[in-house]
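The chain below stands alone, shown as structure tokens; this is the form predicted on its own.
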Amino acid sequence: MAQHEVDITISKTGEVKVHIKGVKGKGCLAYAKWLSELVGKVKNQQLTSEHYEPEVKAKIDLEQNLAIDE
């Protein structure tokens, strides 16, 4: 499973700074929008290549056999 890092960086004049590491494609940008209604106002946003990557979506499919020794 992909494993996603939100790094926070808060400045002594109260300026946030969010680093989001491990989610690609668009995915970021639900970060960044959640984050956003938590901090306040967006003053700069810069995409990291991440974000220009396809996104990983995994399906897993399970399947049992049983097999019976008579």
Contents of the next structure:
Amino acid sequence: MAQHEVDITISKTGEVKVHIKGVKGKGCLAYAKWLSELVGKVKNQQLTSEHYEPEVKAKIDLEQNLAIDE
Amino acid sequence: MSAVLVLTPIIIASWPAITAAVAGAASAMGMIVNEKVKEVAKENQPTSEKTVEVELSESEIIAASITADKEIVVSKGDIEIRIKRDQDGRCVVCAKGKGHSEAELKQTAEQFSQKLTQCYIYDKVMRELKSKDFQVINEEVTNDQSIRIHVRRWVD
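Now show me the form predicted together with the partner chain; what you just gave was the form predicted on its own.
Let's see the whole complex now, leading with the same chain.
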């Protein structure tokens, strides 16, 4: 099991800063989409190195195989 | 670390959700909710008090959830704040009070609208987090009056 953590700061003006931790790959974008739809508009978004890490190794292997077939 | 987002709030809410946020904001600012849902007073009452209106530009109160001419009134000392839906459906905060300058009233109305937004977003986010089985690890109000919520969940 993986641990997903979210740190949410609602400023006194209502602006929201969200820090998504421990979520790799596309899962991170799913969280970002869910939270932005919940709160409002995205003013700024930064993806960090963990986002680019593979979610599941098997999936990466599959993609590599497909690439070779092409 | 995976991602950091900064989000600008948009309020699209029913009147009951707005009244809940107003009650939260009033409590946080030491204000009293005078009449929870009041019919708007007749406009022909003469008044010498200044009134300042602040509109929450990114807001919409769902029309079906409110009958015409409803508003909530909160007060602190001799300043009275009215929260209502304008003709375009936006949420509007009006402040008035004898002996206060326009600048003071504008500042009060803006502070209240910000607190209202913060309370509304807090309620909405907490409700959603609970529905997604997040566990609240820590929750605090920081020195700059921000609300910080730290949540966690385990996934397969």
